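The chain below stands alone, shown as structure tokens; this is the form predicted alone.
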Amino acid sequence: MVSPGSLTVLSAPSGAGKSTLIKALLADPRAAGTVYAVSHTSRDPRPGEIDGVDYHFVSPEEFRAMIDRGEFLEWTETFGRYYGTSRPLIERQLASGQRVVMDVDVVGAKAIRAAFPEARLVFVVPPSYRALAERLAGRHTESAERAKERLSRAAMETAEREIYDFLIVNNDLAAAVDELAGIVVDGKGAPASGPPGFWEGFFK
């Protein structure tokens, strides 16, 4: 059972601003007592990631092991890599007292919410789908092909949004930054149905 800490959940398309927002929340006086889960995966690292940081970083050979062995509370693969989440490290922050931060899929949302009834679930979107194009064509990262992908797959997971408590549009940083140490701190936020007409402006 899980026990004095609260689990926040935050999902969002590549592109979203999910990682920016988490480390912003993780840097606030408000989310003291705050700490990240930080995933597996068999992705190599990025420029300037941190093995143990921003994930712990395994072979693809490693990470099926670990999921025969029963370690993973959710994982997934997307675009040939796999992520997952550590059950004993989550059971093991909750227990003591900790409020948990954690970036998953909407996959992953749906087994988070089936381990754990009392996680907060939000969706971090930006402003349209159009600004979601702009920023991950901006981040120069990834071929034209993958970048259409996400995109794809991003239309796919917004459709899934009914399965989430809260919403944040990142449109401005400080500002979602205040939303998400609100749900994080207080529970509280705006839910994820979304403003009047937001979710039929979406698209267009």
Ligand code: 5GP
Second form
Amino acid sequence: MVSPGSLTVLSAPSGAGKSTLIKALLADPRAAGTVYAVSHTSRDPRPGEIDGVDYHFVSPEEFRAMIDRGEFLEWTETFGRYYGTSRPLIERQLASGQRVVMDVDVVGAKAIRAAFPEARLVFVVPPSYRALAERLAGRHTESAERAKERLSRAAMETAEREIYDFLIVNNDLAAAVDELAGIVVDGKGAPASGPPGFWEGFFK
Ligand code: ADP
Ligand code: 5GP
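Pass me the form predicted together with the named molecule as well; I've looked at the form predicted alone already.
Okay, now the whole complex, with that chain kicking things off.
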């Protein structure tokens, strides 16, 4: 498909700050004309999340019906819940020339890369695995058991980082938003290989 808009895909271990970053970007005048591709999910909304803004919240039955109708560009089942990208939504956004930002897991990022080879793939991490655990606990949105599940998945996700073009270390939020704006608007950012020694120190 020929698409005049640009597509930036963000993935991150759960709790790295991806939603926070995307919200800050969309409020930033430098990123005017940037839209968020709202995914569908069968998980429950967290406090403060709005249907149609953060996700389209649907029942598992509705989600499965959408799969059967071929409405997803890609979808996955993670943490016992469905998540997916609506094909008509993303095609409409791209065709209208907008800069589109998406939030998908590593499975979704691979599927998007296959469908849109020119997509910019960004991996977001906190400064360390310890910081990730602290942020996840501090968000108070998952039970201890579900938070543990998300943390163990993080190790698998970081192992897939080579498929990404860019890395953002979300330490200082304002600096991370600057980096994201640079990638979304200009297509320029720090490579996914990270600063020297970063990955060796990440899990310490
Ligand atoms: P994700 O969407 O990646 O799962 P969230 O955006 O929900 O993560 O962020 C997880 C938690 O970390 C939230 O409580 C958020 O306020 C906090 N957070 C996000 N960015 C930073 C940052 N740069 N420094 C400290 N805390 C942060
Ligand atoms: P959360 O429940 O924290 O909002 O999201 C859990 C995981 O699902 C995150 O890794 C997030 O990137 C991923 N995710 C959200 N929407 C989609 C989607 O449409 N497709 C895929 N493949 N993953 C998604």
